[in-house]
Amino acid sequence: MKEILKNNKELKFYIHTFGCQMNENDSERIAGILTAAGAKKSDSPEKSDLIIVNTCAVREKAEEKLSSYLGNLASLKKGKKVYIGVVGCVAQLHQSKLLDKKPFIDFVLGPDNYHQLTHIIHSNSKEKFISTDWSQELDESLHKLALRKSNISAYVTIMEGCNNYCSYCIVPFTRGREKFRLKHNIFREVQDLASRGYKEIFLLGQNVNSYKDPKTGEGFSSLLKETNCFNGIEWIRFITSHPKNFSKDTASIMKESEKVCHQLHLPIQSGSSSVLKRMNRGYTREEYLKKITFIRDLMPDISLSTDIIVGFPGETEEEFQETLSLLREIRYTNIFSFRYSPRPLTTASQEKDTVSLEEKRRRLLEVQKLQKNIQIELNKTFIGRVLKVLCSGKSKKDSHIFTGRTDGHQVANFKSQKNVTDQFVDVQISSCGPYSLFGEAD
């Protein structure tokens, strides 16, 4: 790509994402890079000379996506010269089969090896390029460059990787073992944010609540009161938040502290405490429930979102129907829902998969059919309420029409007849579907 550089060409790169938070923030991070080295984001593939592909391997249906996205990107690069990366989960996981399989990747990068993006763009060498080695600590000189796609809304990672091998989770061969950035290094990002104006951020890492500042031993709960305490930032969020990790003390700051948003993602996977046992979560569904009632008792407003796992080798419909009954119990503001597929190297994929593809449809079916009418009831509680949203956008086909998220992260669509893209705005709740709610500005 040098010889792009060197006769004053300006690269241009296009950045595809799939996968969760941690993914959109790396892309972030990795447009930051690539600007910072003289290149200019571009708005579609067609129009780019690098093309980086940030992906995730948590589930196999995003793989089956990455593997036919990648198949028109092979049907690109016959009609024009275009130089293309593979980054991310799979990139980690899969290395250098990758390029086997895919003979048309130029290069491959692992999680912890975006810093070579500078030395990829600024080389000669027509050779595939590889790289997936672990670092122990977190490059600071990334989150500095971070290119946001928001401008008041912002990723803030405190840590990454993950120590506790669910016996269904790929993320510990993907993302490695956990590393925490110093607590200064966090507070210096959020008042960087702060004074560029930002207004909400959601700190990030797979288990946040497992942080701990390397210099002095400190957790999550005493990074999220001082958090709390720097002016200009008005909202504050995080995800995700390990069940048994998650402390009466982070609980009680959240409640005492008026910028952390009363919304919490808490992921119980299944109902059963059969089914946790063999998944290897280290709870109970007892002891989940006493979570949420604490939680609940201190914040009655709290809006709960949670992941469940459908299929799990051995889940009997009596195990199922334990879900079915937690949800029922719980009623969560928000449910992701998914068929248990076995990824390599978990001890789960060793099991065998008894529980039939039909049947993991029919029970993710029920789920979703349960979630959705639990939903549409807590939406309409809405109804002639206003709430204070963050608005992120207007749409395309009605320039009075916006969109944006609560304090408790409903979406919310309203009429608003002057911009406020970028704002806060009260809306006045007029009606509800199961996953929006609809009013107008005041």
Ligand code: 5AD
Contents of the next structure:
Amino acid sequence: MKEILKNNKELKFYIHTFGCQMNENDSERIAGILTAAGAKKSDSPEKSDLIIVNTCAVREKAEEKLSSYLGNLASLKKGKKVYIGVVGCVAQLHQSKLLDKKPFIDFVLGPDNYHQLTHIIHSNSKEKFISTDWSQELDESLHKLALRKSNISAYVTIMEGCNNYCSYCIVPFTRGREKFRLKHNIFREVQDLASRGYKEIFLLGQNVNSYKDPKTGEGFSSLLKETNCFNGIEWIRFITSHPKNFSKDTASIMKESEKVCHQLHLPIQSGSSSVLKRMNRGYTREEYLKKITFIRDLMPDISLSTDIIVGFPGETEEEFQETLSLLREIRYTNIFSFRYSPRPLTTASQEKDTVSLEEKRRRLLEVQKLQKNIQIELNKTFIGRVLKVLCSGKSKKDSHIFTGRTDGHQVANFKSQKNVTDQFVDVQISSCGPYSLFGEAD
Ligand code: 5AD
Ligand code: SF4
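Starting from the form predicted alone, produce the coordinates for the form predicted in complex with ligand 5AD.
Following is the full complex, with the preceding chain placed first.
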């Protein structure tokens, strides 16, 4: 790649991201490293010299999508010098096997190895490159460089990795053990974002509630409380919380702190205590419900969301019905629901996958149908109300309509006489669908 830089030609790079907020955040950091090294971000793989695919391994489907995306990239290499790198969770999982299977890939980097990109783009070597080592600490320089997509909302990593070993989950194997950033460094980043005009921050980690400052041992609640003190930041959110670690203390801080949105993503996974036990989640249905009651007593306006897995090995019809009854009882604002997918290295993958694909599909449809009706009912209650919305831009479907998120993190599409992109705006809600609200800016 050095020859491209040497010929005074600007190295153009393109990043394709699969996966969650964690992966989106990693891609922003990768873009930052490459930009600092003299490369330029491009908006299409066809126009790029370097293509990076940032991967997710959490479900089989993500790996299948990756495989088909890589198939398309292979043809781009014909007759053109293009470098292709696979990074992230699949890279960590399959390592050199990826290079054996897909010989057109030039390098493979695990989630702790993005700093190697500078070396890769300045190298003359034609050798394939692999780096999948774990590091003990988070690399602070990467946070500073992040090239963020939004001018107004930012992810701020507070921790990475996971020690929980839920029996179905590959993350502890691809992301490694929990690592925490120093509070001092987190706050330096928040201060910098505030001074650049950012209004909303998401404190990000696989399990934010287990956060501990490596120096002082201070936990998540005090971090959240202090984050409230930055002038300019108006909305604070955090993701993801583990129900076993989400404390009453954190709920109280949410209530007290003016800027912390009354919105909580608390993945339950199943409504059945016996399934939760087999999933190694560390809480029962009853304990989870008790926490929800506590949270709702403190903040009656809380907007709750969750993750659900259907068809976990051995899940009986009765156990599945418990998930449906839990959804009826809690009435989440939003859910993310998945068919169980056996993942390598996990303990659940050694169990017989007893629920047929057809049955998993049926259960997923049933969950989604029930939840859709709940959301229609809940969304109707917003009609006639004025909600504060942070506008992220024009709607992709209709350029006359703007889109944004409410305090409860619901999608709101709305008409506006003026361009309100990247601004807070009051929206009068006039109608709704199951997945979004609709209205007009005041
Ligand atoms: N199969 C299906 N869903 C899974 N998730 C994690 N691992 C699996 C798996 N093996 C879901 C969980 C988690 C979300 C990020 O992905 O619901 O909360
Ligand atoms: Fe996976 Fe469980 Fe860790 Fe979440 S808490 S990342 S589901 S192992």
